[in-house]
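One chain is shown next in structure tokens, namely the form predicted alone.
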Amino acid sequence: MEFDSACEIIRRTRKIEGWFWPAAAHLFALLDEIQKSVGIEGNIFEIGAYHGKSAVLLCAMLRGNAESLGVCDRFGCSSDRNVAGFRPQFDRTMRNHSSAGSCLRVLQKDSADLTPEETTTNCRFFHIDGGHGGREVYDDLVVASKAVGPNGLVVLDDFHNSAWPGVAEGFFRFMHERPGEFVPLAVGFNKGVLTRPSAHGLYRRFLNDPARCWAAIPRGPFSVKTIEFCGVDTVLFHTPSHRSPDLRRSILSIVHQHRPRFADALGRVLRYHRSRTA
């Protein structure tokens, strides 16, 4: 997807209720067009939609009819009470804001109880943002596991976020008992991103090049280093300290640890993106 696309999205489901950082929708754009790139097909799957933020730009992501979204959430419905939970707002954001139609499948249901039929077996890109507990994030990636082809991807929500330290009690706990099913590529922007072991020099080829990154994804107070992490080479975009030489990235830096998303659109504002590509 291209930068302009994503702008044009994030944009029109500012208003939307949700957690979908605009940087992070830029990092699915951004893999989006690698995967492009390169010629990888599948599905995309998302388990945890809410009013549907990123579920619009996920269905942006599809190539017409030839892939499929698919949606897994309980949406705070009660399984003992008549309560319709917030899919009215969820239904009415696609309905606004995408074209996805057919190609957009609901699934109302515990995320754990889903099957191979219900998410395919064949996804490019599945994304986990539902429990943020440690069972429940296991379960979600063990679920991810049997659905993502060989070259696909994974992003798990909210990775290595103190507020939600079992997010990464459930990703350790799934590395170690079910290791060289995933590797991580890439963590920023509150997202992990998990691949396959054979597909991680393939992302990595594109991810080497900052210029590129930079291109699709609002500079901002952000910098972005490549560490060691779980055995392999991680992409890391981070916020570096305040005490930066930089005036803007200082400020930026400052802002953005009490204030994210604010942060996120003053660089906007700033373009800084655009004026630097180090």
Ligand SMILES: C[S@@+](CC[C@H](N)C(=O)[O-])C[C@H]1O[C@@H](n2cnc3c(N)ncnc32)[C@H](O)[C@@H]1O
Contents of the next structure:
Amino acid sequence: MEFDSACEIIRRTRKIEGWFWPAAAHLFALLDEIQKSVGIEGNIFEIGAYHGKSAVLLCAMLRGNAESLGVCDRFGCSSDRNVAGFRPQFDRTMRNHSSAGSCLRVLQKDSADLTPEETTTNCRFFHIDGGHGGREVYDDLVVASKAVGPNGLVVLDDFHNSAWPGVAEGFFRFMHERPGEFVPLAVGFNKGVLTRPSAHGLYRRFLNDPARCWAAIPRGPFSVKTIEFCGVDTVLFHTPSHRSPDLRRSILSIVHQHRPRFADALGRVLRYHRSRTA
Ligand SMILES: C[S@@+](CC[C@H](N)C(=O)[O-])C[C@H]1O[C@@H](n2cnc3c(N)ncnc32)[C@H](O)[C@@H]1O
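Moving on from the form predicted alone, kindly provide the form predicted together with the ligand as a structure.
Time for the whole complex; same chain goes first.
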């Protein structure tokens, strides 16, 4: 997806309730752009849609009618307690902000019960943002392993987020019990990106170029580095620690977490001030 289209969707969906940060949306657009530039085709699937904030962007990544978007969510419904849940909000979001039409398949159920027929088995992009417990994340990765095609990607939410340790638990258990299914490719913006071992080199070629990452993710982190993680080179979009001895960086990184636009502007002012006083 082109940079301008991603900006437009981020702007339009700003008021939709959800947890999809602008920088993560730009990361999705960058990965989509890479897939399209090398001709990787396939469907898109999301576990955990909530009100549809991330689903709108995923929908815009589709290649017309040739690909479909599947989403799975329990939508907070409970038949035994007669709770209606938030499916109406999701439907409204998709009606107002996307043109998915028949390309959208909504599965209102527990993600652990998804079948390969429902997810399809040739997904190029699979977003896991459902239950954040160790068992749920493990189960969702198993579902993804049956759904993702040979060059596809899995994006795992709240990767290494200390507020959700179950995500790391589920990820490492999966890596331990099912070696060779996926390897890490990139980590950043609260997301972990995985791919098939055979496709790792293909994506790395593009992500090796920090300038390309910077251009695609404008409100991005302050550095991009490559580290060995689970035995493979992994790109890390790195925001410095809050406890950095550099006060300016500490303030910027805290502000960046909550108000990316404001942090950008503040960074420009500080850089300008430094250049004038140097
Ligand atoms: C963090 S929210 C998703 C946020 C959304 N992707 C966004 O960007 O705003 C998590 C969603 O996962 C759903 N969920 C949690 N556990 C689930 C499960 N086991 N099966 C299906 N959906 C689940 C919840 O109903 C909730 O809507």
